[in-house]
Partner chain sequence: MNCNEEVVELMHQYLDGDLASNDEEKLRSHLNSCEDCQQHFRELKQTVALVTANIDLQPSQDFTMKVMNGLPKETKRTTVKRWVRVHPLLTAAAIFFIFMSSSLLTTWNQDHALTYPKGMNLVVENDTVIVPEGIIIHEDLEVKNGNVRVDGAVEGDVIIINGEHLTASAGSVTGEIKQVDEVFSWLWYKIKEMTAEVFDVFDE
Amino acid sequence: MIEEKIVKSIKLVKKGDQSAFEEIVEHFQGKVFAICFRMVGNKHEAEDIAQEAFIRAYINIQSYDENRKFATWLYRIATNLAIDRMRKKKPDYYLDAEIQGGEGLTLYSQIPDDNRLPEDEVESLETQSYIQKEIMALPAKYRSIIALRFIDELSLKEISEILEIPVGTVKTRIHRGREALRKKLRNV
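Now I need the structure of the chain on its own, in the form predicted alone.
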């Protein structure tokens, strides 16, 4: 049902209806941001990359093949932009970095809780922070695969299409990335 609505919106955009693209952005913005954030580890950069991905999708909407999933096409744009950004620039800071003048506060501490006990929240934040740091330390080819597979829960075929690599290579990189993470996270 949602996919049909997206296809309708895409057809309207191709006919020149700019407002129809708003529905597309509303539907995909969370997922696109999540993909970008998991790859670059910086909220502001992820927002910039996600916005650029939507701009590129809008500009290039005529080249979108309606026989393929729109989500895969859009995620490929976002992933490629994030990979380009990672190649050009090393991250300035991680979410576990202290905020200046924040007396030990980190960006993780600014994320709202879900009514958990403070000690559980602290432990969870420390674990998340450590895992995010270790994911960010992986080589880019493993980092993008880990993010797409385990955080965004995409299929092997979807990842293959997004990254434009064979499914066998996706499987190998998932295995190697997972093994690298497992070694780093033994103490968690």
Given for the second form:
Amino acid sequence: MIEEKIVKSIKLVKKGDQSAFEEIVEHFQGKVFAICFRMVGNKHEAEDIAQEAFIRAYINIQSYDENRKFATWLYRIATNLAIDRMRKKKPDYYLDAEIQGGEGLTLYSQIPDDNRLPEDEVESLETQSYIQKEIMALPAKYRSIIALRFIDELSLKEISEILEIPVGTVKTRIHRGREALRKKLRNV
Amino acid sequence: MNCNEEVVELMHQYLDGDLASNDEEKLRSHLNSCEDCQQHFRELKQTVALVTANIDLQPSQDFTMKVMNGLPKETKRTTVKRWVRVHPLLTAAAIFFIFMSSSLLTTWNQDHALTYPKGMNLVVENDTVIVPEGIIIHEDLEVKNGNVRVDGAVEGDVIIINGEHLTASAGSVTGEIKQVDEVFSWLWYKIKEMTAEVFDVFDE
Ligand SMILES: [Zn+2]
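Right, and the form predicted together with its partner chain of this protein, after the form predicted alone?
Every chain and every other molecule in the complex is listed next, the one we just looked at coming first.
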């Protein structure tokens, strides 16, 4: 089984076998990259952060507790790096902004009707870049949660551990983020 | 039920997968009777599907290679250590051949004389080395080209190369008795000893 193989590779890496790390990178690169992309919205930068995350994971592998899920530990490194990167680019008031419950979604512009995308092109690049654009319009702390929730379908508890915030906060942010996106994506 | 808040909250709980079953019933019956909430719920589910949809989000082909090249270099020690661990047989074979071509073999061929450690109060009769009664050897005893009889005591191992252990005596050996007769088994014995030392060095 692939999971067992990964566990074995991690053990080897801990013993100093650098080449065993390759398998770990192969296995997790897609998810780590996608999470970073959801957070920073730029392919080149996402790749840069994802690579850095793997290198840090390798360097700090001794501090990984094998009784816990490796993915969770790895995503935590990646999201921390992505958050740092976003902080450098944007002022804090934006990063820490709250989406008000209800109708107070002044951060978002209205979509003109002629900008609608055809319904059967859910998978199209255009649609995807539109979705990503709307995700980027959310404050950073919502983006990280949406990335973790919708790319690896992590549980609320896992997300709360990765981002070190209470489960209740995770829940509120997912709800608000979902509402905000609903208003943007309902016409897709 | 208040459409704007309570029902929407239930929808989100449902999407989070933690809606209690009696609440689920509440939500279902409300959706059956309320167009607006039905629409809202549909939109939420569509949003989740869009955001979750299998996006063509793959890193570039050389991603893994770039990561591997970016890792700090392994120290030489770890490299050797790993190599030895991964290929124990090859390592043993390599050491074996080094010994084959080295002076060890020559030493064996030239050296047929009885050899035993001096200064340990050992007694030699013909080609037999005797640990006399009352004598305690506190270390390993290695004897080449002769037999060994222990009347006293040896606290370490007794290694007899090209000879025999004569057991008719009442003495004691705390460690192992190793008898090595053939040149190759002698070599193997040396190699195993060497390899053990090599591992000891690496494990320190
Ligand atoms: Zn309603």
